[in-house]
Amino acid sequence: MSAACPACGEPLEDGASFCEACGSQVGAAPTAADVRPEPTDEAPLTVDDLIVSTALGRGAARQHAPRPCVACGGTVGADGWCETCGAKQPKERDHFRETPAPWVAGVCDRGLVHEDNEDAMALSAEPAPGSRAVLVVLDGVSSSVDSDVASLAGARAARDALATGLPQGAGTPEARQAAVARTLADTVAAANAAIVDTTDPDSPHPASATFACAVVEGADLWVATIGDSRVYWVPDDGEPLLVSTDDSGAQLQIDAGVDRETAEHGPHAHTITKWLGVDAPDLVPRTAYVALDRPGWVLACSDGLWNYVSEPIALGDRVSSLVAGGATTPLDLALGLVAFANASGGHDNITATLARVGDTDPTTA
C-alpha cells in the first residue's frame, strides 16, 4: 500500500518529498513555514509569561527559557529565531507541543485565520506506557476578552487537580462511578476557579472556554467535558467512538432526533449552551466511562480539529492515514492531525493531544 500524506490523506507517488494534492511536505515535520509565523520586533511571549504578564500587567518584564525551533529542533532565541537554522518561529503561544512521556503528547496551534491562539492544554502522564494520563484542552470564546490567558490558566488548573489517581469508591462499580464523578467536578470547579482568577472583574465581555479532560489509568477511561470540546477513542481494530457529548446547539437538534451531519452544519450548530468563566451557567461535568480493552489511541481535541472529521468513522480513517504514513508516535500523529485540518483551512485554532495505550512500546503502533 501507497503512504498517504500526513496533512490530506492523498496517496503519495514513491519517494516524493511533496504531496501533488495539497503541497505539503512529506516525511518531516511541519516547518516553521508550515505554521505561517508572522515577524515581530517583541521578544516571543512564552505560554508561562501569559499568565503572568496578565497579573503583572503585560508590560512587565520577561524572562524566556529556550524552547525548540519548530524546523530543525535547535533552540530559539529571545529574539524568535533559531539559532540552528535560522527560521523564524511562530509566537510561542501560537504553536506548542507537549510530550510528558513518549506515550502521550499534544499540539496546541493558531490555525491560519483566527488572530490569537485561544485554545490551550495541559498533559501528565506517568514513564509506563498505557499506565495513567491526563489529557486537558480548553477553547477560549473569541468574543470573550483574553480568553488565551484564561484557558491556559484552566487546563494546567484542572491537570493539576488531577495529579493523583482517581478514588476507588466504596469497591462497587456504582461507588467508583460516584467518586470518580465528584473528583471530576471539583476538577472542572478548579479550572474555573483559575478563569476567574485571571479574569477582570469589571471586563464588560469576561473570559470564557470549553472544557474537556480524558484520564487513562490503565485499561479505564474517564471523560468530562462542559462545551463542545471532545474525546475520542479510536482502537486499531473495531469502530470508533465519540466518547463525550456535546453542550451546543447541534447535539440539541441531534438529541431532537437531526442527524448529525445536519445539526453540525446548521446556522446555531456552534453556539454552545454550557462554558467556564465568571457567567458560566452550569458546572456539572457530562462525565463517561469506556473500557481500554484493546490497543487504540484517546483523542482529546478542540472543535478546530473535529469540524472537518467530527464522525468517529472519518476520524479514525484520518488516523489510520496518519499511522500507514509513518505518524506512529503520539506526537507525530498530533502533529498531523494539526497538519490537516490546517490543509483542510485552518478556520479555527487547533489542539489535539493523544495517548496511546495498549502497548509495551509506543513507537510500534
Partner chain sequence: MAEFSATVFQNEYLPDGGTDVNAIVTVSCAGAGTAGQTGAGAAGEIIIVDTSGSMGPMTMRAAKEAASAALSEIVDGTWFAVIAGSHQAMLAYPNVSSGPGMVRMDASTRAAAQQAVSNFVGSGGTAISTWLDLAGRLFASVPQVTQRHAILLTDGENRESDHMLTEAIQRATGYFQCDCRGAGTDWQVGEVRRIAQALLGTVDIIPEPEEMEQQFRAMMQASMARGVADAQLRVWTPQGAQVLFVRQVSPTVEDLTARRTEVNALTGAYPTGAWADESRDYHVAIRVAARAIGQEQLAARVQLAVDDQVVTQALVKATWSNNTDLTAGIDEQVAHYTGQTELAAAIQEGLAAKASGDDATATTKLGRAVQLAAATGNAEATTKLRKVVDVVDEREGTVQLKAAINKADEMALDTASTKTTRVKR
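Given the form predicted on its own above, I would also like to look at the protein as it appears in the form predicted in complex with the partner chain.
Next up is only this chain, free of partner chains and other molecules.
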C-alpha cells in the first residue's frame, strides 16, 4: 500500500523522499512539522536583486548560496538545474515562503501555467501567538511589464508601513476606526509609491497590481483591499466569511443581484476595476473589520487560489480537510492550499498567507 503526501494528499511512490505532486519532503516518519528547507530563510530575496536582474535582462544569474535540489536534495548548479539528477529548479522568485512567527506563514508560487510569478507577499508577526500579524498580498497584472518586481516592492512597502501597529486609544470606536482607515490608506499609498518607483516612466505597459492586507491585532482583524485579492476568516467552529470585497467585473454583477457562482464565471468576471500602479484609478481601498471571537484562520490570498474555492463554505471545507490531514501549522496549511490550487490546474500564480488566531493548535479546538 502506498502512503499519501501529508501536504497535498496525493499518493506517494514507494521510497519517495519528496512528493511528486507538490514537492513536499516526506521522510520515513512524515510529520506535519517536517517541512523542507526554506530557500528564503537562507538567501532572502531582495527587491534590489530583482531590480538588478531585470536591468541586466531576464535570466541574469543572481548569486545566492547553493540550495538543495527539490527532487533529490543534490546541489543546484548556477544554470538552475540539479547537478546530480538534472531536475529543473524553480527560480526563487517562482516559489518562496515566509514564516515570520510560528503562527503566521505564507507561500507564493508561480503555479503551472504562467511563465513568471507576478504574485507577491510580505508578512510580519510578533512572536506571541495571536498577538499581532500583518499579511500583505499583491497580484501583479501579467499584461504589464515587470509586474513581478513591482508587486514584491509594493508588498514589502506595505508591510513596512504597518510595522508600528495600528492607532490605539483614539477615544471613541468611530474615532479609532477613522484613524485605522487613515493608516490603511497610507499603507496603500506606500505600496503604490514603491510600485511607481520600480516602473520605467516610459513603459508602454506600466506595472500594476492588486492589493490585499490583513492586520491581526489580538481579537481585531482589519482588512484593506484594492482589486480582487481577498481576505477570508475561517473559524474552526462557525461559518467562514469572505471579509473583503472585490473591485471586479464579477463584483459589479453581484452588486446588481447576480449570484456569486454565475457572476464569477461570466464574461469580464476577472476584469479588475481598481489596481495600484502609475495608472491607478484611485488609491482608496475597501476596508473591513471583523472581531475574531474564536479560534480560526485568517487567510489573505490571490485569485490563483480562490478561483478554485471562491465560496467561503467551500474554502472552509478545504481548510478543514487539510487540517484534518495533518496540515496544522500555518506553513503546512499554506503549502496544502497552494498544492490544491496547482492540482486544480495552477492556471494563475498562487499566494496563500495565513495567521492562526485564538490558540496555537487548531486540532484541539
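All values reported here derive from a predicted model rather than from experimental measurement. We call the rigid core the largest set of C-alpha positions that still match within 1.5 Å between the two forms. Residue numbers count along the first chain shown, from 1.
After superposition on the rigid core, the Cα of Val76 moves by 2 Å or more between these two forms.
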